[in-house]
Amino acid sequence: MNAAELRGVSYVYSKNTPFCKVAVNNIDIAFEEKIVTGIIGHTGSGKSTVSQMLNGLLKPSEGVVLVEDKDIWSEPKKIRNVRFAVGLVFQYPEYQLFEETVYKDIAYGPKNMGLSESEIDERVRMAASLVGITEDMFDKSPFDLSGGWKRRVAIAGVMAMRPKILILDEPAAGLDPRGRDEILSRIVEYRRSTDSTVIMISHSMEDMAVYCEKILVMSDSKPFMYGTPAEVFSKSAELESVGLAVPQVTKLMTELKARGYHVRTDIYTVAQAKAEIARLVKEGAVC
């Protein structure tokens, strides 16, 4: 079963006036349950959409939306509800967070879902675990973290109403390397400890490839590509096309075959080049 899918779905941005813009244009999609699924693509083409009509934030315009085979839209006064099952965590969340302590500002999610005080307290501690919050941070204002931590407390908030479906748009966007791989490690650990499903929008080859079990990419508001980031990588002249491009690693490997090294340039990640010119060193290929 899917986790989520859309059917000839169309979004248009202030319709029937001068400024209608078409943001996704009678799409059909279905993203696979337990697995992390990344959406790509340039501005404009209708990522950020997608991820907000699968929340429920946004109605579409025509087609219907399905949760677990269920249109969301069948009752449209628990729309509420359906918010709590696919949680949504926007781009630099961290300007979102409002409450005075990091431990309330986590707890609001559940809080407003009306479960009990002991259930609040377990669901923090545990989101707060998967982000990497200390209980010694709980009672410090967020506002005084780094942004780092911001956008770790605004995460955990979400994640504390244990959504079926998480979706997060540049959940490491203006992090350093050290701190997008540290975010988006523990999004990944938080899918496979709650056997959710993960939706990540990104702007990054390098994220994509790495964290990601398979890739959508879309371009002029419809569905371009869909595979395994092998899959979708390996077709650099259709990604080109649509002004995308393949991870630098993959450029890499694909220039040191035009100089005549015999490498794969199925390559993605900086962990398969470091393992395919091993093998070359070893082979003797190079000195």
Given for the second form:
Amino acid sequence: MNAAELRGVSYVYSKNTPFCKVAVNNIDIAFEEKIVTGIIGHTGSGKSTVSQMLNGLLKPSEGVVLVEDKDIWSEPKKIRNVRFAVGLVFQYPEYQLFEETVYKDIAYGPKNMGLSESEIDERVRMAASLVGITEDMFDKSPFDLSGGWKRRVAIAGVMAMRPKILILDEPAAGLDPRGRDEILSRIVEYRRSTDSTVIMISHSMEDMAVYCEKILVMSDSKPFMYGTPAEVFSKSAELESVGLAVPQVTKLMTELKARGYHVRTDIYTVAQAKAEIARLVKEGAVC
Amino acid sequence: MLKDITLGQYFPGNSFLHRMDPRMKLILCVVYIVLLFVAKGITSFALIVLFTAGIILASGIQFRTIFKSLKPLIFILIFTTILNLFWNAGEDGTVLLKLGRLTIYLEGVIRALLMSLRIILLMAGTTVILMYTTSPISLTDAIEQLFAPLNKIKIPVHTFAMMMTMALRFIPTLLEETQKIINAQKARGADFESGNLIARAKALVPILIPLFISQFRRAEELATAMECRSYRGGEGRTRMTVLHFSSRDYIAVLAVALLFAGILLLNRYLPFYSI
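Same protein, the form predicted together with the partner chain this time rather than the form predicted alone?
Let's see the whole complex now, leading with the same chain.
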């Protein structure tokens, strides 16, 4: 089963004005359930529009959006329930924090769901521990935290709603390398521990290669390619034709091969490259 | 939803109005407003309607956009119409309808219509001349230059103009940011539509706090960026684009002068139900 699906969906911004712009054009996309899917594409390729349509913040100009095989716009009055089922973390989510304490801010979503006090408490604690927030931080003001921690609080705020599908728009943008790895691996951890689906938008091929099971490449308001990281990154020429690049390690391996070393070129993470080069050294092909 | 507010938004273009000198547009806009209050009868209003339709056509802005910008006026319009409808024309008025102690005169109906028309034209004309076809930057540029004589009496015209430029410049940014925060809170299940007044006011807190914080941050960053480039106010500052009057501007002056003369003549010789 697919976790979410777009069928024949188009979206036009500022319709009937001089600023009219087609963001996505008659697209069909299916997001498989219980995996981490990555969406890559250039600025303006329609990634963010897709993510906002999935949780009902934008209503498609044409076509249907299905979440768990149900048209989310069949009952427009109940669209809030869709937003609880499909959690969306925007780009730079730390700018949405507003409560006095970290605890209260994480509790905002569950509170809006109308859950009981004990249920809210349980969810806040779960979400906090998932992103690495300890209990002694609960009473701090979120505005006193550093950027990276603010981001964690904001992500926890969405995780606390325990959405079946969690969508994140550039969750690691602007973080240092360690912060990136930490946040991304915690998102994968969320997926595993709650048995949910994660959709992640990113510009970083390296991150995608490590953390995603499937990758959707978007270009020019349309899906361009879909497959496992190995499948997608093996088509480097096609990626380059739409202005995207394969991970740097893949480039390195291709270059090594071109210089006469017998290495695999379907390598897209540093760990794989390390193993491959170690094999090469062991076999004595390099002196 | 917030993006639909077109009030005070610039539509890039290359029309006659777009290419006019902003100083001239500002002056003529003031004249246009004066004219709206000089006009008295149906005939002179008809002339202004024609003129306004003409400049809208010349600006290349769609009529639909203009109508949309009139939407916020609806309450003022209803209020004006109702108030003027019961205007007492006195002894020689033509009675149309008697509702108990209230009497509606033909003159009252016409007065109500013309008053509403005046408000509509005021909005439509000024937005087309100034807001839609003049970029905020060139508008404040024009204001700064027109008010430059005030520098002599120690009024820091440049500083005010700069403040205005920045305020105008950040309106779209602010709207965009507000929309972003609204979306983010909606994604967390915020509900702005239901509940009583207090509940709704409370629902705004999650929007206002992040908005204030980001605006203060932005102001600070902007101030730093300006100081880094040694900004010290207007003294000795030269401009990248120096404004010039062209034949286009003189044609516009002529058109407005003709309109002025036409209205004065119609007011005097064909006042037809003047108000």
